[in-house]
Every structure is written in C-alpha cells, then in structure tokens.
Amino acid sequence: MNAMQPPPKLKKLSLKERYAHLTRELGWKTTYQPMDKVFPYAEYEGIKIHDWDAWEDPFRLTMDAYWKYQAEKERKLYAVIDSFAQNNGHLNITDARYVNALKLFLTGVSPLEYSAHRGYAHVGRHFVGAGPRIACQMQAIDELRHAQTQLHTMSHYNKFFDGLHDSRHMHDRVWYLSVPKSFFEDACSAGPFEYLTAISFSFEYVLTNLLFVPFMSGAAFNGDMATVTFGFSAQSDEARHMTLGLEIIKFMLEQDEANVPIVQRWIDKWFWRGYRLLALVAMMMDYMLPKRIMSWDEAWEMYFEQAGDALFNDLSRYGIRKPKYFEVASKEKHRLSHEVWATFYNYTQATAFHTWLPSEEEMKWLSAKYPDTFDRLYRPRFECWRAMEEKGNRYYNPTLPQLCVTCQIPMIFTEPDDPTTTCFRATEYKGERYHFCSDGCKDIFCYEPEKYVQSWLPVHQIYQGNCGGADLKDVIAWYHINFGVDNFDYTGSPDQKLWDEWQLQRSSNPV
C-alpha cells in the first residue's frame, strides 16, 4: 500500500510579484461607463499621463506588509504612552511653558493630519492608475493614524493644563489657526495632481523636516518622551511619504514635456504657502521651547538651503528650478521668528496659549544665534515691553490686524531688503482691493483670484458680526477659549501656579 503523498508545497510569491498583483491587476478598464466619466479629474488640470503603469511605489508595499509593520509600531507607541501616563511623565518636562508648544501643535497641526487623511482618500479615488491609488489609500490610513496618536499622546496633558480641551473646534474658528486650516483647504480644493504636489512634494518632501525634526528634538530636549515617541512613529511614515512625493513629481515630469511648466508653477505656489505656514514653527523653535536645540536660522540652512540645493539640482534635468521667492525666505530667516512672536505677545488676549517675554538668558541665546539682527532690531522692543510690564502697563494691541488674503497671516512681515519697513502689497479685482504680506502671496492670488476672494478671513468675519459678538470676551467665548485661564501671559496663569506648586512639593519631598 502506497503512503499518501503530501500536497506539493506552493511557492511563496516574492515581494515584487505580490506588489504586481496588487497594483497591476486591479487597474481594469470600465465598460458600463467611459473612463473619462469614472475619473473626471484625471485630465482637467492639463497633466498628460501616457502610461500609468510607469508609476511604482519604490517600497513596493503590500497591504499585508503594511498592516504588520504598522501594528508593531502601534504596540510600541502605546506602551510608551501608558508608561508616560502611569509615571506622571508631565512632571519631568523642563518647564510648563513647554506645554504651550503642544497647545499650538495640537490645535494647528493635528487637525491637518485628519485633513490629509481625507485629502488622500479623495484624490486616490480619482487616479486612473492602480499604483497611485494604492499608495494614496495607504497614506490616507497613515494620516488618520497620526491624528489619533497625537490626540491620544497629548490628552494626558489635558488632565493638568489649560487650553487643550477643544482643539478641533478651535482649529475651525480661532484667528491664527486659519493659517494652517486655509493651507489645507486650498490644497483639498485643488485637482488631484496639484494636491500631491502641494502635500506629498512641497510639504512632505521639501518642508516637513522643518516641522517634525525640530519639534521632536525639542520634545526630547524638554523631557517629553511620549511626544518624542509619537513623533518617531510618524516620522518613519513621513520618510515613506517623502519618497513617494518625489516619485510622483518625477512621474509627472517624465510622462510629458508639457507637464513641466504646470508642475513648476505648483512648486512655486506651494513652497511659498508652506513656508508662510512654517512661520509658526519658527516662533516655536526660538521662543516657546524652554530648552532649545537649534535656531530657526540654523534649521532653515540645514533642512532647506543645503538639502534643497541637492534636490533641485537633481530635478534640473527635467527643467525644474528652485521655487520662486526662495531667496526671500532665506533673507527672512534672520527675523521671521522675532516678528511672529512679537505679534502673538501683542495679541495674547486672543490666543489659546500663553506668551511671555524672553528672559535675559534667553535674549543672550537669541543674540548669539542672530548676531546681525536681534540686538539691533528686536531686543530694544522686548526691553521696552518689559519696562512697561514692570510699571503695570503691560501692552496689548487693542485693534484687529489686517490679514493677507492668501496666507491669512497678519501683515507683520517686513520688506525682504529692509527689516524696518512693513511689506505691503495690494491689487484690485472686480472693483475690490485685496492686500498681501508678500509678492509670493500676491502672485498666488492673481493667478486664481476667484478662489481666494472666497477666503474666510477671521478679522473680516469678526467685523461682520459672525464670531459671537463685537467684544473680545464674546469672540473668545465663541472660540471656546476660557477667558483669563487659557489666554494672556504665562506669568500668573493657572498653569504657572500649578507648576510652581508641583516644584515646591518636589523640593520639599525629595526622593
């Protein structure tokens, strides 16, 4: 009697074969409806694609590998978050002023992760090729995960500190948060190829290191290990997103020569929009971290000027040059953070975080990092405001600032070649006058005026009576900011009093 033979062992598919099955055999042609009706946005931006199969994820990531990889990261991240909470990790940060950087991140950046999730889910639906569709699907899941992990991590601070209670509501209403919000709404209301240029390339590839690396390093320097862990968990995804962003740009440029001027215009636009958004990061790095890692000036040189040179030298073979006005951004690196922090100090009565004047030690650091500008232009301003504070005459700007129609930042920036003169640009469209903080923002408006005349400008909305009332307290209540608790100076705030009480207890009961 012959023994039963075991079934032949099936050969496992290679990674390349699995990726090919996932992305090449799902891209069928429709029969019930013509392809141009199923994918209505594939051509209207003017981008010409001749071979969708030419686009390939350089990681060849398949769904089973994706879930396995992400699940492992989740297990590690939540173990750290739980440990941080159980050991009262908030007591180990350098100074409670640091938490104000988290407040700005939670209200300004975390909602953008959710917007990116929706954006990638939307544009993934509108690509004809299966490869880009799969990549967008995975990135949409990544972005949703980032929003969730950031909320979970920072929810621990909400138990003890003020201003962290309603980040989503604040993101939709508070005046300075319209800057990041309008950035993403601009991208999400563009076509699918422009969206990828805006988010995958200009933001993720060109500028994301200026947001994540200094912020996560700042968290590590200031003892916030939970934030460091979610940062590194997200950063491994960001590295993949950056590579995909570069690949999509090269894909468009290689498909047809006619795509080059379209892509260049998008790079010009979205570099400038992203750079203006990062003004908030510049302020955070130089003023909001009690223990600093590097200045905004140094970060710009390292992550844009040096890395950008290599990137755009590579892209020059396609006919792509550096973004328009990049030299203006380099001129502004010596003053950007000072101009923004001074503005928030003047308007701290309407913010969901606290501000303060830099101490003498901190001003020495700023003087060393900005030897050509700080002592000459900004130190005298801070010393004047400190003298006013000491006389009981703390200065608050009682007016509403004029906003740039494009980036929605108050008109606080100075001329590229003259840091003592406010940069002010204007144009007329259909009988109305519109104002801008820079040539970059004016150019963006003039190319698509019908889009930007619809901007929801917070100051205009307050004047029109759409923000809860005419008084400061009415608007603050509409923002869901607790008046006298979440806003005003750090000195004398409930956050400071609680932190000082904890420090007193620790010094009285050393372990």
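Positions refer to the first chain, counted from 1. Under this definition, the rigid core comprises the largest set of C-alpha atoms superposing within 1.5 Å between the forms. Not measured: the values here are computed from a predicted model. Compared with the form predicted together with the partner chain:
With the core superposed, residue 15 shows a C-alpha displacement of at least 2 Å between these two forms.
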Second form
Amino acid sequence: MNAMQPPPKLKKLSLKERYAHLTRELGWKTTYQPMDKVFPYAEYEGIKIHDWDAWEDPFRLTMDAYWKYQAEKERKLYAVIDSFAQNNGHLNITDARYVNALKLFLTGVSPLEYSAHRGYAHVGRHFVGAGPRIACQMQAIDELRHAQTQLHTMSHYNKFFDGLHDSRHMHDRVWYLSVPKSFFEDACSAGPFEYLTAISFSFEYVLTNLLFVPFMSGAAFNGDMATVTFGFSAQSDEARHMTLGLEIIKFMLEQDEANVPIVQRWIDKWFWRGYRLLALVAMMMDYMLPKRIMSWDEAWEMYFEQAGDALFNDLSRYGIRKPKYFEVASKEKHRLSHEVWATFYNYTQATAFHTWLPSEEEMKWLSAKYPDTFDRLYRPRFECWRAMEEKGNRYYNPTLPQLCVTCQIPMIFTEPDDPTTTCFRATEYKGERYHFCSDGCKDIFCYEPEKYVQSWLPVHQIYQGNCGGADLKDVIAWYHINFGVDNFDYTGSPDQKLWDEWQLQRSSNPV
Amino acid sequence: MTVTAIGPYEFKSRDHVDNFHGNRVVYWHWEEHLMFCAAIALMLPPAMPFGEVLGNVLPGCYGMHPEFSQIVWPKVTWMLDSRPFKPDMEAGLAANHVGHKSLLRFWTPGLHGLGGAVV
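Can I have the other form now, the form predicted together with the partner chain, not the form predicted on its own?
So here's everything in the complex, that chain up top.
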C-alpha cells in the first residue's frame, strides 16, 4: 500500500516567536518607493522617532488570539441581550426618565465609537512601526464592535421609547451633538501622533472613567442590565486602550526631548476639549439618573483630581506637567452640572430627549452634594421655573444662544472665580471676531485659527439657511426629531404616558 | 502657517458676514439674569435702529422675565466688544459700530435677577 505519509510535524512556535511573526515581522522596509512617501504623515507634526522597535506592547496580543477572545465576549453579550428582550427587561428600570440618559448616549457617544473606529483604522495605516500599527488596528475593530453592540443593545428600547430612532443622522445635524461630533473631527483631522494623544491618552486614559463609569454604574443602579452588559463587554478592550494611551505618550517622550513641548501642548488642548465634552456626563449624573450613583463633584475628585495627580506625578520625570487649566475645571465642579441641565431645560423644544425640573427630594440631594452652591445659586432658578410651570407656562428660551467657536457649547459657563457672571473671551483673526467660553477654548483657537474658522456652528448654520428652514418646526424636522413626541418636557410626553400605563397595569395585576 | 498641516491650508471663515444674506449676527447678554442660560444670537439688518432692537426685538426674547418690563433703557450700562459704550437709539446698528459678531452686554440698574440669585 502506498499510504500517504503525514507531513512532518513542525515544532510549535513559542509564544514569543508567535508574537514576533504575527506582529513585528509584518512590517518591512520598502524598496520600490521611499519610506517617507509610503508614510507621508509620520513626520509633519514635528515628532521625532529614532527607533520604532522601542515600542513596547504590554498585551502582546496577536490577531488570532484577539478573534478568539472577542468572539467569546460577543456570545455572552448577545445571550444577555436576548434574554433581556424576552423578559421585557425595560420594565425593570427605575423610571422612564432614565431612558433619556440612553438617548444622550446613543446620539452623542455611540457615533463617537464609530468615529474612533475610522480614526484608528487611519492612523493604524500611517505609523511606520509595526507595533503601534497592530495596536491601532485592533483598537479600530474594538471601536466598531462597541458602536455595533451599543446600537444592538439600545434597539430594544427603541421599540418602546421615543428619540432613539435615528442616532446617526441626528449626530450629524442636531445642535448639541455638534459638541461631540466636532470634538472627534478635530482629532481625526489631526496627524497620527496628535490623534493618539487626543483619543488614546487624554480621552481613553485620563478621562475615560468619567464617561464610562457614570453611564455603566448609572445603568446598573437603574436596573438596565442590557447596558451594563455591553459595558462589561467593552471593559477589557478599554483596559487595552488605556495601555495604548499611556504607551504612546511614554514612547514619544522617550524618543526625543524635542517631542516634550509638542506633547505637552496636545495634552493641554485635549484635556480641555475632553473636559468640555464631559459637561454632558456631569448633567447626566446629577439630573438624569432617577437613582444616582455619586455627584459630578465627587466623580471629578476621585477620577481626575486623585487619579490625575498620580498620573502626572509619574509623567513629571519626562518634563510633563498637569494640563493647563485643570484648576479651572476643579473650580467649575460645583456648578457644571447645574449650568448644563439649565441649558437643556432652556432648549428642550429642540432636543431629542426630555428634560424636567428636579423634584423636591432631588433638590435635597443636590443641596447635600453641593452645599456651597446649590441653594444659593441654582435652587432659586428651578423654583422660579416651577412657578412658571404651575401657571401653565413652562419656560422655554425662545432665542438661539451664542456658541463657543471651539467647543461649540452655548456660552453658558461662568467666570472661574464668579459663578454669577458669564465668562466671555474673544479674539480677532483676519479682521473677524471669534468668541469663546473660556481661556482653554480661546487658546486652542489661537494656536490653529485656520482650523477653527471652519467650525460648523449650528446657530449660525440655521441663520445662514442651511438647516431645513427658519422656523423651529422646520429645523426640528431636518434633525429628524418628531415634534411634540421626542422633544419638550418629560411631563406630558408620550414616554411618560406609556410608562404610567405600565405602572398602572402592574399595580392592578399583582403577580 | 497657523496650523499643523501637510500642505497649504487656507479656508474662508464659515461665518463670514457675506453668508448671512445682508444681515449681521449680534450677540446680546442681559447680565445678572441667568434664567437665560447664555447670551442670545440675533440676526439683524445693519441699518436697524438700535432703539428698535430694544423696543421690538428684545421683548420677544426676554419679555417673559418679570423684570424685563421694568428696565429703564436710558439708565442701562452697556459694553460693546469689551469697551464701555453709549448707544445712539435713533442710529442704526452699523452707525453705532455694532459689527458682525459683536457682543453687547448690558447691566440693568436696580434689577439683579429673581430670588437674589441672578435668575
């Protein structure tokens, strides 16, 4: 018999060899074209890299292992989402007001996950070293997965609640969503090193806990097990992303001393941009969760002041100091959430989620958490609005607000040392005036005015006639917000009506 | 170059006065009245008399505030683009040097917001 001989068994590769073959050895020096033509974005930002192989990859993850881990997580997540849907999990949330936090997340954050996917795919192509390229490519896939799992998880709520039907479209058009959108577009249109400093370091490393912990703990506290599960599913990815964030900073700083001032300027810029973006989270924590986790003030102390101190102490040996204006952010921690919630209360006629006045019990919580500011400055505002509401005249601000050219948030913030006076900063560039909410936003503009003179400011776009028409109803329709359904106060909304009916049924059919 | 870029990078400002159909955007801010969460942005014709804005436009923006009807306009203190300013009520905005994207902040004596809390 001529039985076929089995091929000789090859020696199994050691982990180290596998890692080398599947990551570092995927790169090569080009011969048909010069390297700088193949990697045209590697040097223009002024960052000097002498040895790309000095890049450390603490996870040493290879693509085959990556697929295996992710597939396992995916199976678990979809099992939970299915059971949540089959058991009508939405009935177990604390209150329908909670869903408004999800509306904010789906329209404001999930599209950023998708933008991050695109951003990492782009920079993953443009780094010269194979180490950072592979790390960026894996993160690009993670981010796409996060966008997908968030959409899938929240699609269950879309069957019952309003405002969740067109998040992608809204992200590109709705006035308050220009804040997260412009944040990410600023990063994606920067060079690869600035992009990683912006997203991997400043956002994923320094500020991420202030975004994900509040939303995921908020979900857990308010009975939303579906959202908690995608949070868990993303958590191990986030750990990898944070490591990439710290690694890129250390890599740049160790490669050349000339990189230090460039990196410092990016840290300053992206700390401030990220902090301004988190204003939405501050409001969510203090006002939108029916059952609260902790106050914004407490979260800022724990996740930025304490954790940030340790981080920047560690980086000081490279000549890096704390981000500029961190002290302004700390001064604002007693007022941020109140100023932002008041803004959305002003303009709920143009939002895809509902707002409401805090109840007396909620105001007690706010007084206790903000003893220096709440009763003195913000309670009177709410009481005044309550009185108007009781007269059947719920307050809506009828005029469009002035916006900051950099962060695109309405000019609502107050002077760092005086919470009763609005903070105005301005500059002139090529004979034209530009306005800012803070020194942080003004500095960012003044360093690269050519970039920000292009800001797509929703208020000015409405006036220029680019947003579907001149009337509120026209603009709302152009946003794909259903007038009288998705917008206006929670009181009297279809969401509230439906929720109240469910509660009534539940109490009349005790199980 | 004013930007870090791989090539020439020049753009016209997106909010250039030419884009507003002959009007100007002017920002107004009633100090000590933070019920209105931010300064307001109005698109106005440059020839509109200053007094007409106060008499015909601002009531639609601020009129629901109980203190608005008590404002004595001749006593109001103004700042135009960070400089003290005395408006000529009969003259148009342009003649008052109120330009595109000018900021007008005004303080109303005796009226400091509701509840002692600049509401």
